[in-house]
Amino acid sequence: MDTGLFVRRSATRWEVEPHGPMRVPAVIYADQALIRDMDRKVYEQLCNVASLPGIVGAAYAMPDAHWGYGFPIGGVAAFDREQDGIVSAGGVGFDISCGVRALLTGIDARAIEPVKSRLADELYRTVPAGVGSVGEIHLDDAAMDAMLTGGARWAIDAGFGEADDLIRLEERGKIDGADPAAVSARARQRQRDEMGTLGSGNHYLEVQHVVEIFDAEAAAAFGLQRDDIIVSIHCGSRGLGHQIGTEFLKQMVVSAAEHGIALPDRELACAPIRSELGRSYLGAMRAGMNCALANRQIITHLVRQVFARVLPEAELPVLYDVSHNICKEEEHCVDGCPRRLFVHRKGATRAYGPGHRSLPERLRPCGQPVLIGGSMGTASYVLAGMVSSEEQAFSSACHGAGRAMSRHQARRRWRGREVVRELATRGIQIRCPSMRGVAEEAPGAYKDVAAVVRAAEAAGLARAVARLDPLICIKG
């Protein structure tokens, strides 16, 4: 992308001043190399977001930003209900509440090596993965309603985990304001047999090795030590979330004109927060968030069962669970005054800094864990939120590496079996039902996650705590 499109405010802050229909600036956090490698579509989409009614501050993009549906992936925008602000299904995405959960194990890498292949096989057999994958849980109507309102708390009450897990989950594992009645019969049907499944695409279940500590104090608070084994779960709300996004996008496109909203792009379909459609979407989306939290909780239970068979000395408490495809009502300080805002984070992660009252007491002095997923075969990172992130982007940070090429381009360049063989030579075991899926998710199809993390830290969005290298990756 041409850097001449921006005014460079600092080494990592690139700004587009309001022009045309833009109501606020558009800001991208990235170093020069990252922004040059971004598609111009990121610029166009971010300027379009900056033109939406009720937007506050600026439209932001994280260092891993790339072209998405409506909003760029890595996009952040906050809207004020009191200023006729909107909620956008495109600003949340189709995989509602896709996120990452990290589990500690209390064991080190030496314990994994003798059983690595068996552990990979057992995880692959136990946690369903891939397009259309289904689990052993079937939800009737009553159970579906309970899950959509209860989230991870419902899953724990159903026997999938422990009450202590909730302490380390965003919103303690349950999003208030969910409205199961706003979730269609089709969305429910798609989810009846999908609980406890990974899905496909960039979702994964990884066994990872802590290879570097950057912040000893935060690492100790998070329970991380060099050579520790960590398990990361990256997935979302599966078919239910996709169906909710699909249906409400169609409704929002049709209703935009009657609400006096001129859409710069149909993919930015939205509705006023105060409108009946806006309230209905928020209720359905929050139900989707609870679905994702319940899904990751069930997978956590399945992972624990596998480790109990293969490495019974492992304990697997939750380090943290945070989502990155959401719209949440939060309090933020704008021009010195607290305001209730509806913050859209599409491919971006909440990153509260030290002292934030919503954080568990043990984590509060160091800030919120920010879980950054790498691409298959590359490092993941644990970051910590910073106080400066509040001012920079409504306490938001990046969520991963971000794609550098499309899935189609990746398939043309790599063959799945070749990728699996190459990673095996590096000691990384891959299990996946689709070699096509492996090719699409080849490490080279993504940006350099280390560069993304460095840019996020330099911008004051979050600071690096630890680097995790993969040992086993279960892909959909």
Second form
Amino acid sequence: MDTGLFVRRSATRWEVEPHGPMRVPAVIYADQALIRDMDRKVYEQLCNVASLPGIVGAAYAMPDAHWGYGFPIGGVAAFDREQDGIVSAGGVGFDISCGVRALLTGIDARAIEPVKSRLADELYRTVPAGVGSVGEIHLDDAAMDAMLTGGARWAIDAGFGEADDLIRLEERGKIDGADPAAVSARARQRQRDEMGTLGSGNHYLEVQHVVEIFDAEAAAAFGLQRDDIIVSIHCGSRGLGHQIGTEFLKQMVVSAAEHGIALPDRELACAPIRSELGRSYLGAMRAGMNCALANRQIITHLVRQVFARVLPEAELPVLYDVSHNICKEEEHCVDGCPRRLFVHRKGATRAYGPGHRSLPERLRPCGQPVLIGGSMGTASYVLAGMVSSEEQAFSSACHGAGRAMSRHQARRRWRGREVVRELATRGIQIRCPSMRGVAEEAPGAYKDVAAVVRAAEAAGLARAVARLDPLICIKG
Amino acid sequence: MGVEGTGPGIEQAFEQAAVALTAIVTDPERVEPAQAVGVLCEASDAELLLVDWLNAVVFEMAARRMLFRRFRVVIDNHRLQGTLWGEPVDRSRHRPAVEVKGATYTELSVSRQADGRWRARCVVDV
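Having displayed the form predicted alone, please output the structure of the form predicted together with the partner chain.
Time for the whole complex; same chain goes first.
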């Protein structure tokens, strides 16, 4: 888009002064090339977000921002309950608490080569992925309620993992304030057989190789060494989250006028945090977050089972688990004063800097791990939160590369089999039930993740710790 | 991803939009219209009704683990009665590419075109 739409405050901070119904500025963190490549819709959507009631500071977009539904993907916005602030089902999206969990293995990349094919096959066979797949776990109503309030803790109590896993999970694996009663029968029905499933689209399970360390101190604190093998799991709250999003989006669209909210875009559907609907959504959304945490915990257990068969010397402790589609009540410093805010991150990752009290002791000196997903052929990154991220964007950073072209365009450009073959020549093994799905997720359909990471670092959102290249990618 | 249906009436446009929804997941020609499923939707205007209809199809696909090929829609004063014909997902035969999470209010429109035909479109999240 045209950089003339913005006032450039620094090499990576582009600002739009409030105009029309905007209550606060809109700010995009990106370099010039990334801004030029962004769709103008990002600008329009961010200005719309800036007009929502009770917004604090500014409406922010991360360097991987692209055109989304209502909010841009890569959008961050915080709202104050005491100033009639809102919570938005559109600002969280359908994939509630979609996020990334990374597992260390203690295995050197050279040990993988002889068993790579077998490992890929076993992971593909063991972790259910794609349309129509079901998990081994089937939840009745009581177990569903326990899962929705207990999150990963419920999963561990049910035998999926170790209590130590919880230390490295956002919210220690369970967010308070979940309200299972706010989760409809239809949302429960969609989830009944989907625990421990990966989903499809951009979700994946990857075995990755640490190819570069940028920050030795943080890497050591995170347990990362060059040539280590890492496992990354990218998925969310599955059908339950999708249905919660669908239902509350509709209720918020229909009730906006009676709450006195003029929606600039229906997809920005929202309700006052203090309203019954707002409270109900928060309770359901938090239940969705617990579902996502439980889901990634079960998948972790399945991955460990596979490694125990194929590479029994591996131990798979959790590096970290963090969501990038969520609204969280957090304390932030605004103009020198602490305030409780409801921070929406839609395609953006929380990035607490060093010293934050919510971080586990071992990670506290270096800041929170920020897990940036790639796409099959492209690298993933581990970043670390920075103190400066707090004032830049309520401690938030990017979440991935972001799509550069639509699924339709990708399908016309690539053939799935050719993508699989080309990646195999680079040592990357793909397992996916649909070749069309592979074409739509071709690495070339995404932006350059390295450029996104460079811009995030230059903007003071998070600093690069390590780059991970894919070796095995399981897609749904 | 955008879906669009057109037809001589609003009901046919809705039916075709649902075929487009299936086409995101698989080639509709691969789906046998063996079983019928009924849905009911209600909304205050035609656009909201389209989102409701597509979300009803998404729900039936997900909850029943089925794919649908043929659709019939009857609309009476913002109440929609729909019938979906399809079969359970067969992963080897249908080779489903991606699941649809839900229909959004983005680029949403239901309108009569200059040639008199109806067009129903919106973006769905995958």
